[in-house]
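The chain that follows stands alone, in the form predicted alone, written as C-alpha cells.
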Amino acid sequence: MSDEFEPTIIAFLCNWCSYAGADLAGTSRIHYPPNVKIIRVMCSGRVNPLFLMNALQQGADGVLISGCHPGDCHYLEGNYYSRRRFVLMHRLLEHIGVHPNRVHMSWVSASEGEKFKEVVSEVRDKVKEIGPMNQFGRRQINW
C-alpha cells in the first residue's frame, strides 16, 4: 500500500476513563496520529453495533472502542457488555468481508495518556497496512 494512504479512524471513547487519557496525551503534549477522530460516550457499554457500521459506511477506514479496565466501570458493568457486543460485531463483519483488523478494542483509563497514543498508533499502522475502506460506498440519499 502506498505510504500516501492516511486513514480516517472513529474513536468512540467513554467518558470517565479512556476521553479522559485522550485529555491527558493532549496536554502532556504526548503526539498522537492526527487522523483519529474523537467521539465522547458516556461508557463504552452505551456504543450501538450500528455505531461502527456507520462509521465504516460513512468513510471511515477503522473504528476504535476504548473504556475503563475491567472492573473499573464507573457504570459497573458497561465495559463486559461492550465486550461481548465487540466480540459478536468483530465476527459479524468478518462474516460479510470486512477485515477484522478495521475494528479494535481497548482498555485505558485516565491516567495513561502514553498507553493512548500506543493504542492509537498501533490501531493506525494495522489499518493503514490493509488499506482504503472499499467494502462500502458512502449513500446518497435524495429526500
Second form
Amino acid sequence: MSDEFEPTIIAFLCNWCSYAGADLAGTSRIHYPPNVKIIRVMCSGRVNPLFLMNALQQGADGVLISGCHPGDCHYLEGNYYSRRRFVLMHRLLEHIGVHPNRVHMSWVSASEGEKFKEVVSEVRDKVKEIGPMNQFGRRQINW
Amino acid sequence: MVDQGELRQKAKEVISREDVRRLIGWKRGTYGFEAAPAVIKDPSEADELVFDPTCVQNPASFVTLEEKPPLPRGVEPDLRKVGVFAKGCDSRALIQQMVEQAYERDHIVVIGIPCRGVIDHRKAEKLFGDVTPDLVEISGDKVVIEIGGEKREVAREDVLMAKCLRCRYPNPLISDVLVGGEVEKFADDDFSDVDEFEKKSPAEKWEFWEKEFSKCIRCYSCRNVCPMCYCPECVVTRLKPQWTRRSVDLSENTSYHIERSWHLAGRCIECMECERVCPMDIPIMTLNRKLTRDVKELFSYEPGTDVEASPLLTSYNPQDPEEYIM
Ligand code: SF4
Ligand code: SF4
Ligand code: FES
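Condition change, the form predicted alone to the form predicted together with the partner chain:
Let's see the whole complex now, leading with the same chain.
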C-alpha cells in the first residue's frame, strides 16, 4: 500500500437521479474513484446542511451533494430548495476558512453514468490537492 | 430626543385599551449603560417607561417567549393583544416573525419609536469605565453623556453600536402608534466590513475563527436573546438526533456556530443582540453579516422589510444562481 493521501468523500445522492446514475456507472462497468462513500437520500431537498457539518466533523475530507437536474426532481421542487440552501452554506463555510473545494454539488441524472464518474473524479482530485481535513474533527470518545 | 411625557402618555393609552393585556418596553436599568426591559400590565406602571440611547435590548425577543401552559378545564386563554415598543431594527424583527407566521398582525400593537442610535456598552465602558450615566442623549452628530453632574460630548462612532452606524431603517417599518416625529436616515450600509474580512486566505480565516470559536463557553445566550430564535425545541440542544454534542471543544463549538448562523440565514435582521450579550466577546456578527450580504446579493432579499414576503429558504426561483454546481 502506498502512503499517498487518498481523501474520503461522502456523497449524498438522491434516490431518483444521482443514485440511479451511480448505479448505471456500476452496471456499465465505468471505473470511478473508490474514495466516494455514498449515502442515499430520497431527494437532494432532504439534505440538511447539518449532515454536511457532521460529515466534516467525523472525518470526511470532502462532501458531494447530488440531485436531479433543476426541473427534474421527483418531488418537483426539492432540488430548487436545496440549491438555495447549499449556495449559501458553501459561502458560509468558506467564510470560516473551510476550503471552497471541499464541498461540491452537482446535478446527475439517472442516465448520466459517465457524468457521475467525471464529477467524482473531479471532486477527488480537488480534495486531494487540498489535503486532509484537519480543522474541526470531532474528538473520539471510546469508553 | 424622544419626549418621555409623550412616550408614557401613548403607552398609557395603549395599556388602558380593553384588548391589550400587556406592554413590553424599557425602564431605567440599575447600573451601567443599558436600560432594562420592562413588562407592564397596568396603566399606573407606565410612568417607569423610558426611551433614550440606552434602550438597546430588542423587545421583539419577548413577544414569542411567552409560555402557554395547558389551562384548567373551563378557563379561556387570554388572547388579547400585546403592546410592544419598537425602534427601527426591532420593527424588522417583528415583521420577520410575522413573515414566519409566529403570530398574526393583530396579535401585537406596535408603538414605534424613530431612533437615532443606541449605545454600545463595550465602547462606552472603554471610554468612561464602569459607571452609570445620569443622562444620555443624541444631539446633532454628537452623543451627550452626563456622568456625576459632568457633561461630556463624544463622537457617534465612539459610543454607538456598529449597527446604528450603518442603519438603513431608523424609522419603524410598521407601527400602530408613533412616538415623536420620523427621523432622517443618517447612515448607509456598504458591507465593507464583509469585503475586508473576505480578503483573507482560507488559512487566515480559520486561524481567526479557531481562536474565536475556542473561546465560546456555549452558554447559548446568543441564541436565547435572538428575536428570531424562538423554536420550542432548538436543534443544538436536541438529543435525538444529536447533531451537536454538548462537549465544549473546538469541533462542537464550530458546529454550533455554523448551525446558529445558518439557521438565521435570510432571517437575521441585524439587531446585534447576539454579539452584545456574548460574555466571551465573540464577533458573532461577522458570521451573520456575511450571510446577510450574500442573501442580498444572490437573492435580492432583505429579511424583515416586507410583511407579505415569503421566508427565503422555503421559497425558490427557478432562475436562482448555480455558482459552484457541477
Ligand atoms: S453568547 Fe458567546 S459564549 Fe455564549 S454560546 Fe453564544 S458565542 Fe458562545
Ligand atoms: S442573529 Fe443576532 S443580529 Fe441576527 S436577529 Fe438574532 S440576535 Fe439579532
Ligand atoms: S428527487 Fe432527485 S433531487 Fe429531488
